[in-house]
Amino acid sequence: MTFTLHPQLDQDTIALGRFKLCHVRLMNERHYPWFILIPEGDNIQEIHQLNSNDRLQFIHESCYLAEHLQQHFKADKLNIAAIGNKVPQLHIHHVVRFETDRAWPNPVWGQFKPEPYSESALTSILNFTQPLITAYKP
């Protein structure tokens, strides 16, 4: 089976590693710490169209990512939705929200034109997700 990202994932997110299932992937939004889980498969569109195994281990890759995002950030809440209106591809954001950001309380989506991270910024972000993803055990 062979791997294929959409190409507006690929255009809009910045590759940070992958888990025993998922892709893990940045926005490309320097406002918000977003992050996307992409699960491996084949016209994967919805959760459900998993195997039951690999919803399970979806399930425990969202968890280990969104309580570690919350951790480190400090987050006031979470954003964890598969919206998937414009890109078919499952996909999941994860995105650490702050009663002080600039969309808040709205939705992220649609808000604002995105800002791309600095390099400085950028490399902070991988300082911090290479080792979470390293250590990730499924």
Given for the second form:
Number of protein chains: 2
Amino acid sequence: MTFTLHPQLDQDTIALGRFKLCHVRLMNERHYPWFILIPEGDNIQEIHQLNSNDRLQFIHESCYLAEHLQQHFKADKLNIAAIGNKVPQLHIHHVVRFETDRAWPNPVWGQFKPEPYSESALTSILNFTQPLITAYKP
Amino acid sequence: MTFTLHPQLDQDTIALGRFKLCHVRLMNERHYPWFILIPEGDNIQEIHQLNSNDRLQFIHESCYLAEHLQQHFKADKLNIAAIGNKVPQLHIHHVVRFETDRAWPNPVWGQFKPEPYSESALTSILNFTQPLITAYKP
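Given the form predicted alone, state the structure of the form predicted in complex with another copy of the chain.
Up next: the whole complex, starting with the chain shown before.
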């Protein structure tokens, strides 16, 4: 099976690693910790198009990520969403929200032009995600 | 276990029935077929707070609904999201999107004031959902 990342996802996000099913990427937007899971699969646009094993694998990976994001960032809320109106390749947003963030309480999509991370802020994210991804047990 | 629906959800949506875990409700907004799953549970705000059985049950119910929504409405895209910045009780949006709908390609949240269904349009939705919910096998 070949996996090709949609060019828009490639442009907007930074590769962090992968779980068993999903590639894990970071939206390069410093205002919210915003992670994206992209299940590997051919021409999959909706979660229900995953086969039954992959559906279970997906919810496992999504909850693993979500649980650790909430703990690590002391999130006020997580926003988890499969939208894809502009980028059809299935990708699931996991956005850490704070009552003090610039879009709160609105969703983040289409609100502001993303501003990229500084090198040090990105390093700090990587220092959190690398052990998290390595420790993942399917 | 007692289940109390958040007053905002009660006000904005119409009860359609329930699967095993989730209550199924319809957003009273005629511009998009917009369904909401609300897992029964005490003080649950995030999907990952469901126990492992309920997580699997949730993805099963979500995919069952999504698959039938896409077929029935010939959706261009589904938007599936757990947001909850304003209404903390866990509820997962399943919105049927069309390239011709009034918010496309933006997400629907916070875009327009909802306009309620006419009686006949609501009947047509109920004629689709009632057999769907009755036929659900956990």
